[in-house]
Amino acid sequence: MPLIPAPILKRFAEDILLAAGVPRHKAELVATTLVATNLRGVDSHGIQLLTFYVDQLLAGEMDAQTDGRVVSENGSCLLFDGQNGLGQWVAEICSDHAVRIAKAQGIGMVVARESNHFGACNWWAQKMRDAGQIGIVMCNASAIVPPWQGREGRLGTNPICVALPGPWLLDMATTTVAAGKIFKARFNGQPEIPAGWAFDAEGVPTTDTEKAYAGMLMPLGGYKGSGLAMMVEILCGVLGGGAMSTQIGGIRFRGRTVRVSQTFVAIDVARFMPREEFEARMEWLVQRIKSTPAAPGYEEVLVAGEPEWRMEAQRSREGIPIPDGNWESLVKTAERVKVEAPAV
């Protein structure tokens, strides 16, 4: 498993990029994006996404030159039409417009249609966060999850992020695990993955890899997690009038276009109390929290977002591992696009 470093990762994924089309300013976010979720630890919503986003372009079936539109602006809300373009871009525009809102009336939201996948809900709540706010991102995706006591899909992982001024971040899926993981263990020739992850189509629970790509996501705590995963279909798809349910495609299935839904809400910290106050406040609550005797078989307790954080430093210092799965299906993705893979 080869470690690459950050910045020749990046440079790796923009060329494919700039290769299948897609205008300079726009790979350079998508790969910076993707690159830093790999230096977080969360690999499934990393470089290995890049193999579906190019399968899209070359297929014809995701429009990278398009920067969408706004439909309307209503006080704190406002309704965005991504017309199909990289979900990345999209969100750019819409968490720009979610912080800008916000400054001006304490809170924005703004919902994306007709939109792509966006890697990982991260990224978008952190630049929210940075300005001082709280932002919380949510995404409906492909059918891929039953609801509780159903077995065919009717949901998706559809997550949910929340980033916020102060030492805590928390980004899931409202499935146990996210699609990206049950991919990277079929990219890497992992023949099972562990009980509680998926079920075969015909909705058994299993822990072949094979049956479980072919097959479905569980949901988070049985009937909890399909309510949190229709509460983020509602707050995305039926808010912003866009596709629903099994209306919405998929990265890895060709021939129709994934048009998700994605919300962004930012909320001021400032209006509530001065940003100071509110970080001590959180760094108060979080040492209260990690205070807490660990359990048997523990260390210490953690809270969201150190986990990822300890892994950026460590990946930071010491490269990107890349199982050669992963690595093998991303060379034979720049082949496609005639870009020459640096040598690892």
The other form holds:
Protein chains: 2
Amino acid sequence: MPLIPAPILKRFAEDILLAAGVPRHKAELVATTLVATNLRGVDSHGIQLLTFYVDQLLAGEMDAQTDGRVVSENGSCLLFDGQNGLGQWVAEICSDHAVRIAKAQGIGMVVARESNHFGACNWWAQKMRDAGQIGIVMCNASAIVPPWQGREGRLGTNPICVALPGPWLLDMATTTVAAGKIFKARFNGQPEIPAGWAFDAEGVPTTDTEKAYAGMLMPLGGYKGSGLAMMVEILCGVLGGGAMSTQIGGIRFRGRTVRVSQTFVAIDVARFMPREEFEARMEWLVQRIKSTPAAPGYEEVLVAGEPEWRMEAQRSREGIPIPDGNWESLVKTAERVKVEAPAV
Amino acid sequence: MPLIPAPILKRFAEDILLAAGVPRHKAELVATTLVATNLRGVDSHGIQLLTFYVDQLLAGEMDAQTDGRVVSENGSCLLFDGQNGLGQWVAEICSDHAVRIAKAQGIGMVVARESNHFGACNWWAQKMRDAGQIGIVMCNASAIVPPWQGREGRLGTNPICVALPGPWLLDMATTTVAAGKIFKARFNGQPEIPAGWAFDAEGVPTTDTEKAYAGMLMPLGGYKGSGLAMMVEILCGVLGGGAMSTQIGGIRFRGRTVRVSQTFVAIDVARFMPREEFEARMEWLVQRIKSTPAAPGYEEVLVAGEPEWRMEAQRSREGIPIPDGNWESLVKTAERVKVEAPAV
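Compare with the form predicted alone: the form predicted in complex with another copy of the chain:
Time for the whole complex; same chain goes first.
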């Protein structure tokens, strides 16, 4: 498996996006955020997404030109219409609005409808964190998850992400795993996935990668995961006035637009206490958690964000390993838009 | 098992609280909310809590007289000091503040520190719902849950509750089950609990009720449940400047105060769309979810809130079944404060 330095991968991704008709500043944002996600080890949300984005762009199913528009701004609340623009660009604009409103009001909540896939949530939550705020990002997604006790997809993986001043960062799907983990297993020819990840198309639990790919993801912990996914659907799709449940498309589905909604909540910690005090409290809490004696079979207790920060340090030094299946898919995508792959 | 009409149970609870020194308006609130929780079938958070509250009151470890105080109000954000008052009373005041601020600003976020156990979260989330708002309530709790990969309690059951205009209501602990379910099994002499609910005191999974009672609850779905519990701890304990992790007491622990923090977020849906439109969208979504064909072994798909609303209708008609263990404990508590139990 080749180890590719992040700058080379980013340049390759940017060239592909430019060739697919994306304006340079947006291509740079998308390439930067995708490769940043690979650096964190979250390969399901890294450059493997490019293949899908290019499919959408070449099919004319996503508008790389639009900047979207503010529908309304009212106190702490802003409603945004993404106008089927690039998800990353919608998120960039909306997280800026959330930061601005939180500075003025203490809290800013921006709900964007008619958006597209924006990669991993954490990039935008971290933008709010960098402004001294608690950043919460959620989005709805393709209805590939059955509600608890059901056997057809009605909800998405609907992730929740929270970043803040301090050594902790949560970014989780409300399913047992993100859909990208199953895509990744399939891209790379792994025939089996762990139990508890997915149902087949009939709603029967499966460990067969192909059946899972054609099937549905399991809600986290059963009915509670279903409830959390609904919460996200409500705070994104219902409140934003956009597509809900099966009205939502997806990056794997051609012939329709994606129409996801994304919500960005920024909370200015300084309205409650000085930022330095908040950070000190976070550090105390994280140390308190990490000081827990490890359970049998484990070496240490990790908090959310820690595995990814470790991976980021390693991959920044050593490069990003791209499995053969992912690389071939990326090279094929590059060929479609007549971009030459870097030698690796 | 006797079936007790709600008004009789409420009167009994109120008399006990009055006799334990709680002012009448507060005794009525606590009794009303506890019995309302029994009506919903959530017996773990109903009148069985009275025994613990009376323990606290008679030990002088909770101040039934104080009304707490506003520490600061700044834009959408309010910080409250519960001053070790009754949790239900703190929640009543704080949810009113959240509603008021959301009406003025679109969003209100109130964080209360130095509070006490307030029963089930949903009562206060529903107060915000009744004002046409999305109500979100969270609280931290006794550190009886180990972080993922750990084997000592560091986090609480840390529930998340969301109520809104529409037929859906989420109220869930971030553990597989709420601690009260294990208390209830023990009160009623059930020797075994289901697998996946708890660890013993050494961090080994157990189905033995006594060992679970002396042990720890499991985070929902493993590391993601741990992450959600931390999120709640941060939005309550860290942001509110109160007790965190093992600094928190608990209703079962004498000789120290409880010191929990509670967070109330109100979002005025009218800042995004007319309330009627939001409700219509919620109804469409809930119907879309409920129309999912049932998985093998199930008859129908239910959404969050539905089982409790059904139980509430039934128990309002038929009365509340109180298991013998709970009733004996309640009668003993009444005897401590010289209150006579109603004939049942």
